[in-house]
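In structure tokens, the next block holds one chain alone, the form predicted alone.
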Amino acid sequence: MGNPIDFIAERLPLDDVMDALKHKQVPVHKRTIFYYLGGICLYLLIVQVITGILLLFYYQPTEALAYESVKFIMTKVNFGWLVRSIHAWSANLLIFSLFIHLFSTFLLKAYRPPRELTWMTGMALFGICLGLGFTGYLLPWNELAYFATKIGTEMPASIPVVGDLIKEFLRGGPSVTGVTLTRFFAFHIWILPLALAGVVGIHLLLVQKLGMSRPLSQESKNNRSMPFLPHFALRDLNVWLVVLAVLLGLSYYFPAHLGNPADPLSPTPIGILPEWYFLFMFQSLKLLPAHILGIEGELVGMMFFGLAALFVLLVPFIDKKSANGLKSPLFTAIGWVMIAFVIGMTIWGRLG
């Protein structure tokens, strides 16, 4: 067969890929730091996959065994507690990084032509990762996860006609049971990861094809850039090492806890909250009155968040000024209002 590297190179277009990477340029300006966020998200996603596979060797997705299998991982398996902590912390850091990546891209108007599809696939990735966070939260089958999932799956019930159908589809029945656990497990390790892999591939292809967007404020200035290989790639690697150090530090000093096993017959404990990345929505819905103009308040809130998500998804086609290479202060203001709203409601929900 000869040299294995030559064998693979003759059958895969590796030379074309390397040639494209060698010619790829990264814009250099005072906001270049935001370009590292995409790499951070990709790195944390890889960590999620690796640690998730390791946890699958021991995890058992049944109502009777889920809690005990996680307990076994944390107490009996060598470094099992660390692997689970890394998985939990990398999930939180991934979603946190995605939030920053989303808002920084929005404020820098990186969604403008010809990168509309790059933006839309990025939004799809954000939604899938939220789904992964939501479905993975229940898998330990502990008290906190059980009741938080019960609250989370109740929210769609306010939607007319299809609300109850969505709730029962998520739960696999009228209430959160072992069926819900196995259903969430299927979503968490099969359905959503397969969707994620496809969308990540398309997103990376678009980024490679169209390159990185330069801020509007920099387009009329000296268009400096650096080669992706080796300059930016080495800097990206250094950032990954910093992220790894932070991840290991958090996992060691603040390990993930298991808590008490879920008991469906017990009343909902006081102060149960969803994960922090859903807290701004949860707190907003709590503040709404029972009815607004004759419409159920929770339904109004769900409609608001649905329309807001649709607006953000379609903003490349709505922001006409940026599409024409002009500054759009209105959309910049909208971006800052969204950031303030998410942060404010999250803090309020946590402290309240």
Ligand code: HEM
Second form
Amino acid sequence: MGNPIDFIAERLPLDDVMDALKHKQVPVHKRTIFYYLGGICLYLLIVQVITGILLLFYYQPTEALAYESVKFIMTKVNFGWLVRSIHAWSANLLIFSLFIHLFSTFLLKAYRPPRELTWMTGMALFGICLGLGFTGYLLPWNELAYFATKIGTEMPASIPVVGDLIKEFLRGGPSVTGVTLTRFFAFHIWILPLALAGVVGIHLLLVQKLGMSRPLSQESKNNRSMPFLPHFALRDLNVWLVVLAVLLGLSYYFPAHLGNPADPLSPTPIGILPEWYFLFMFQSLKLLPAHILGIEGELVGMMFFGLAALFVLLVPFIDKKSANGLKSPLFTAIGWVMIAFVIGMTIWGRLG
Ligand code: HEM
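Please supply the corresponding structure for the form predicted in complex with the ligand (the preceding block corresponds to the form predicted alone).
Everything in the complex follows now, all chains and molecules, and the chain you saw is the first one.
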């Protein structure tokens, strides 16, 4: 057979991939630091897959055994507590990095043509990752997760006509039970990861094909760049090592808690909060009056968030100025208002 590497290279288009990577250039300017964010998301995603598979060796997705199996992982399995903590911390860091990746590409107007699809696949990835966070939270079947899921799955019920249908689809019945757990498990380990793998593939293919954008402010006056291989790739690796150190530090010093097992018959404890990345929506909905112009307040809030998400998804087609290579201060201002809103409401939700 000869050299196995040659054997594989002759049969797969590896040369084409290497060729493309060798020609890839990364623009150099004062915002180059933001180009590390996508790589950080990718790295944390890989950590999630590996630690998730390790947890699957022991986790049991049934109402009777879920909590006990997580307890077993934490107390009996070698390094089980660490693997679970890394999975939980890495999920949080991934969503945090996604927020920064999303807002930085928004402010840099990296969504402008020809990167509309890179942006839209990115938005899909953001939604899928939020779904993974929501479904994963229930899996330990502890008190906090149970009631947070009960509140979270109640929210769609205020949507007219289809609201109850969505709620029952998510729960697998009128209330949160073992059926919900089975359903969330299917979403968490099959449906959402498969969708994620496909969309990440397209996102990265587009990034590779279109190259990195240069901010509008730099476009005419600066065309400095550095080769991706090896210069930027080595820097990426350094950043990944720092992220690994942060991840291990957090997981070791602040390991994930388990708390008490879920008890569906007990009343909802006071002050139950969703994961931090849903807090800004939760807090906003909480602040709304019961009725606004005769419409249920919660419904108005959800319509607002739905429209805001649609606006962000379609921003490459709405921001005509940056599409034509002009500065668009209005969209920069919108970006900063969104950032201030998300941070402000999250802090308020945590303190209030
Ligand atoms: C798991 C999720 C994601 C992964 C693994 C990922 C990965 C990447 C990577 C590796 C890059 C190239 C380096 C960089 O610019 O940072 C990139 C670029 C990009 N990403 Fe993402 N991304 C994800 C989610 C998102 C989200 C949520 C958005 C926004 C809605 C987004 C929008 C973009 C855009 C517009 C670019 C092009 C940047 C430019 O050309 O300047 N991505 N992504």
